[in-house]
Amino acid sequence: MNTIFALAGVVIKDLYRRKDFYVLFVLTALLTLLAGSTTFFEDKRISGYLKELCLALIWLATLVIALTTAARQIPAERESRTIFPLLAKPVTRWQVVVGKFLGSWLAVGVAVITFYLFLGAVTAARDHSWPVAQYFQAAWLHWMMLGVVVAMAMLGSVLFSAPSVNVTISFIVVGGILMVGQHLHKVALRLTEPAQTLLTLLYFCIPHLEWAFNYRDLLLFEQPLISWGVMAGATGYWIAYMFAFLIAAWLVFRRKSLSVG
């Protein structure tokens, strides 16, 4: 575990040395402040639309951070040839995969906390209230969902030759799940066999990331808290997918040649 935490610490330091996080945060902050300064005659519906826009920007920014951070970890080690002395220490390939994943996920977690604290502060200044428990639940579910995204990108990092290809394909897959994942079962009911069975199996096999996206209603419409049992169930569900993607990444990585052409 000490080796894994050491690898994770290097990933976290590397992210915050780069400008990606700062650029996305400043851009989101500027747009959020611009939206928050708009009154529109105190129309609450307009305020809700503006909050929804800000949350959409936060989701987009954190997805970009999660995918780009995880996708470049192992390819960067191979290109710089630091993977060879790393594995000679000795460090197992499983420790490399888990350490890189943990560092990326924790770094994304810091970004999520920063974004939600900023949004909460702006909302509190405007609406004179801050439903902390709702913000905690929304941020927690968001972070757990991003853990699946990071693990997925880690698998892509050992499957695809270039990080850009990995990021593009992962972003398309994640976007597809968020937009149509919850509707696949309904679409399957309108099809004939064997398409109906295949689409139904796909519906139950994919990680349903849209659950966290739908829970944005906690903040948009000030709905009651989600049951803590539901929270625990969703957390366990996404952790299971994280392990599944990490095991798949390890199985591919342990058979992969580390030579750089």
Second form
Amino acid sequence: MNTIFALAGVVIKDLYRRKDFYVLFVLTALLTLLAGSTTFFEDKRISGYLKELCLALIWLATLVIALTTAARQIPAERESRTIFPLLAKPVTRWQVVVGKFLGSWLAVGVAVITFYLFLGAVTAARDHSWPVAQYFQAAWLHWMMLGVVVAMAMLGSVLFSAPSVNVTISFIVVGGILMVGQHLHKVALRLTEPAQTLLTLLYFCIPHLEWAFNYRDLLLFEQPLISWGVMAGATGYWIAYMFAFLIAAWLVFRRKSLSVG
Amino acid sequence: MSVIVKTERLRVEYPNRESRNGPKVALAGLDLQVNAGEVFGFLGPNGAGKTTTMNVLLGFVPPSSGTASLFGIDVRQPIARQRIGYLPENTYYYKFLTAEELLRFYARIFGLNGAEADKRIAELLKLVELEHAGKRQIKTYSKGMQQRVGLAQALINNPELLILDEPTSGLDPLGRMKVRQIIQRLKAEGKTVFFSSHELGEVETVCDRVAIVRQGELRVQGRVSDLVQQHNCDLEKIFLKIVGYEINALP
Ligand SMILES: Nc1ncnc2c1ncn2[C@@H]1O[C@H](COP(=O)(O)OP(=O)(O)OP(=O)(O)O)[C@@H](O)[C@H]1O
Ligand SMILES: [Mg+2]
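Structure of the form predicted in complex with its partner chain, please, following the form predicted on its own?
Time for the whole complex; same chain goes first.
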């Protein structure tokens, strides 16, 4: 466990010593501030619309942070050859995969918390109410869902040699799931066999990331809280996917010859 | 006398996509044995398979056939690396960390924390003469300084066996001498040192035994003193003879 945390610590140090991370961070914070604090609009519909825009921004920013951070980890270790002194220590490749995953996921978590706190504070200043529990649930679901994204990008990073290819493909897959994931089985019904069975199977296999996306409604329309049982269930569901992707990543990485010639 | 490093009929083939001649054979059945307490020099021309052998010992590259073990444990098990220190051929470390942070990170992997780790890190930085630069990010280091950080990280766990891939390359004469002194000091502490080098004079002074490989095959293995006596010339001439130069053509 110590090794995994040590590895995660290095990921986080790397991130906060890089400048590109700050650019994205500052940019989104600025946009949120701009959109969230607009008081010219008395109309409830418009301020709701602005809030939705802010949330969309937060989603986009966290997805970009998650994907680019996770996709870079193992390829960067190989490219800079830091993997050699590392694996020459009694470190297993499973620990490398999990440590890198954990570091990226925690870093993304910091971004999520910051963004939600920011949005909450900005809207609370205007509406004089802060539904803390709703924010917590929305942020939690968001973070859990990003865990799956990070794990998926880790798998991609050992499958594809170029990080840019991995980021692009992961982005398309995640975007695809967010947009059409929940409709796949309905689409399937209109198809002929075997496409119907295949698509239905796919529907049951993919991690339903859009589920967390839909719970933005918690914040947008001040919906009642999700029951904590359902929260726990959703958490378990996504953790299962994280494990599945990490195990797959390890199975690929384990057999990789690491010589650079 | 216990055997620390052992390879038997070790063969490594690298896949070769460009050429139709089939895979590239980097090691062709190498038998090597390094005993406890020895300083062992691993020699051979460029491309002979020295780094490849070390890559197998460290588990980076799987053998195509044959076996390799450290302390009698198959190299495929990470536990075999508990008591070793490794310095890669070219040093590459996390450039955004300081030397202290880097060493603390590696110390944690060996379960060394807190005051114990701090003490060890201070000792090592002193040993490699980087105590004044320990708080600077590694990206600001010169090549020689990076090489010395590499040596420090290789010693973090007070290893029984050191595997050093060209430890003196890129160092100035003073730096080389320091590395030689460190190797001799480790030997005096009873450690085993397995290192590759192209500096034959240096090898002759610090090594007990040497092996010379060529094209993935072992050509000579033995005590330095025996070899010198047997061939009646210095190590450099022996080396040149073995790798195929006409000895008479030499001045
Ligand atoms: N990843 C790789 N893919 C294909 N061939 C490789 C790879 N790595 C090494 N080789 C080949 O294997 C052979 C042995 O290489 P190795 O790096 O072990 O040599 P070396 O003895 O360390 O040489 P040097 O003294 O230059 O460091 C060389 O012919 C090299 O071209
Ligand atoms: Mg080499």
